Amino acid sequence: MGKLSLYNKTFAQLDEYLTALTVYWLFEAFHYKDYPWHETNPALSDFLDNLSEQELQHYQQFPDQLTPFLYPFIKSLRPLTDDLFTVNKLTSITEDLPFWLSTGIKGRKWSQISAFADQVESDLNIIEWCAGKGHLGRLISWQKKLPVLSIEWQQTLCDVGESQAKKQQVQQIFKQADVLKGQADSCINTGSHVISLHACGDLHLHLIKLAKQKKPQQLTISPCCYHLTEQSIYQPCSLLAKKSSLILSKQILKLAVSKQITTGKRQSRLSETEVLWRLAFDECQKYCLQTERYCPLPSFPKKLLTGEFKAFVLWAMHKKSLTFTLPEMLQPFLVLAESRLKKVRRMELISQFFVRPLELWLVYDRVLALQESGYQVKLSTFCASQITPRNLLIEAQL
């Protein structure tokens, strides 16, 4: 069976699986006071409600251990280790690199960069798409002795990258350009090998669409942040994905990147407080405005979480242009939020089984689109998920 039919088949199986089980993942937990399946699968709801906080935290860390207990409630659930969710793992070349190449780059980030660079085999001119400071391009230029053009829209990052390239004497130049406005389109040609490590959403999608017109000889892409897109509803890239009945909002797309590297205790506490306060504010505004509509809040400086809850509520009201009289006591809303948070965490316990399947669905959509554009494509993982959960690598060659 050729790669084309193999990837088609895998995508179709993923689509069938995700479509059949939408009730367990295609929802925004913050919008719900009870499980989306509380009527269709009450036994699962009871099972989750009876989990202790200790069990919850354990299964959040080790979801595979929960799988056997879920089979009586979700008979078609596949384990996270199922063949359908497994992709070929590439081996990294162990090479001693000079210490100065990684100067100013954090350990985990450097591990991602060096693992990605190991997979770039080319004697073509390298174009680094959405380069940031150009760490990846600089390493590849040093390793392969190749010229690298690093494209980045922030001039300050271009300046830092150029300074580093001169200091380390590598053949790397920078171009300041907004790729979404087509300002870098002319850089891509048939003699190019375009590389992109974790270009977000529309940034890597634009490159995949551009490849159809400009036909660069090679592409090596690790996608990221699928939800960072101008489209409110996901627009599939490939013909097969366009036939799917799945309708994915930006918020749902966040599920595909919800698996994170474990953070420190302080960061975990702040994250928990943030979720609790968001829910408590929602309870407050619902009570005061007599509405059932969920009120989402934008990102905010984490220092807000170290102050009083009332100050957070006032900030949120100002940010959302809401006017209402605050009750004297805000503690009851925090109590309601605690109850909701327990449900939310248990909903997430189930939806986490669909994080990788959804991400694979999105990445196979990109793979199939490149195949439709005439490329031979290979999908692999380029590093361990402990280094980055966004470890999928698309390699395409004409």
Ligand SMILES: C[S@@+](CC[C@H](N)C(=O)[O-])C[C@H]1O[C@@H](n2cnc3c(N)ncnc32)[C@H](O)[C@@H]1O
Second form
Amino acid sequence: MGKLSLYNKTFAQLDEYLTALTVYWLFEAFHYKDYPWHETNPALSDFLDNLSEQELQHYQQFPDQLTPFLYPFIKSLRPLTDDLFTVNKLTSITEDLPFWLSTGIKGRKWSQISAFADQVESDLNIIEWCAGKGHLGRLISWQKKLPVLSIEWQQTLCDVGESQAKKQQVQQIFKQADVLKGQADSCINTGSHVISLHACGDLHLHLIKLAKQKKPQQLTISPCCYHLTEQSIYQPCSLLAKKSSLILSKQILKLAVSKQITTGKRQSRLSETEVLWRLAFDECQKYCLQTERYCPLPSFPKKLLTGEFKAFVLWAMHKKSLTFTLPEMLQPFLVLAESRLKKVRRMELISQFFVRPLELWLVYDRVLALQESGYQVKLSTFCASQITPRNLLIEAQL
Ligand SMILES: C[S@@+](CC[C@H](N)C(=O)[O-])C[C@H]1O[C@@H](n2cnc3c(N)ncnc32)[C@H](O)[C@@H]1O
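Switch from the form predicted alone to the form predicted together with the ligand and give that structure.
Full assembly next; the chain just shown is listed first.
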């Protein structure tokens, strides 16, 4: 079977799977007081409520061990290791690189960059799309002795990249451009190989749409942050995905990138407090304003979490331009939030089974769109998920 029909078939299977089980993942846990399936699958709710905190933490870490216990409640659940969610793994050459090439690049970022660079086979002009400081482009230029044009929106990053390229004597130049305004469209032509490492949402989508028109010879793209988009509802790129009945809001798209690498105990303690305080504030505003509507808060400096809860509530009221008289005792809202948080964590235990399937659905949509534009496309992973969970790599060639 050719790649075209193979990827079509995989996408259709993913779509069917995700569509059939939306009740287990297509929701925003913070908006719910009880499980979205509490009426349709009370036995699953009971099972989750009976999990101890220790068990919860264990299964958060080792979700696959939970799968056999979930089968009685969700018969069509597939394990995370299911063939449908498995893509070809690329191997790295692990060439010893001189230490000075990685100056100023953190360990994990360097591992991503060198693994990505290993997959770039080219003698074409390389265009690095949304390059940051152009670390990837610099390494590729050095390794393959190729000219690289790195496109980046922030002038300061262009300046840093340009000065490092000069120091390391590589053929890399920078262009400051806003790719979403089409300011880099003219850089791409049929002789280009465009590489893009973790250009967020619309940034890589623009490139995929542009490829249809400009026909660069090759593209190597590792997508990320699917939710960083202008569209409030996801607009599929491929014909097959346009036929899907899934309606994905920006908030739901966040689920696809919710598998993060956890870093250290302090951070996870802070993030637990952050969720608790967000929920407690929500309980407080619901009580004071006599509403049932969830009140989302923007991101905030983590320093706020080290102060008093009352100060956080006052900050949140100010941010949301809410005016109400605060009750003297705020502790009851924290207690209510504790019990909501318990449910939220258990909802996430279920929805995490759909994180990779959803990401794959989104990435196959991009793959199919490129195939429709005439490319031969290969989807693989270019590094281990411990190095970056955003490890999918789309390689397209005309
Ligand atoms: C997640 S970073 C990835 C950087 C780099 N490719 C890497 O992997 O380290 C995304 C980059 O896109 C740049 N960017 C954001 N909006 C852009 C735009 N409209 N046009 C061009 N670059 C943009 C950001 O400044 C940032 O450097």
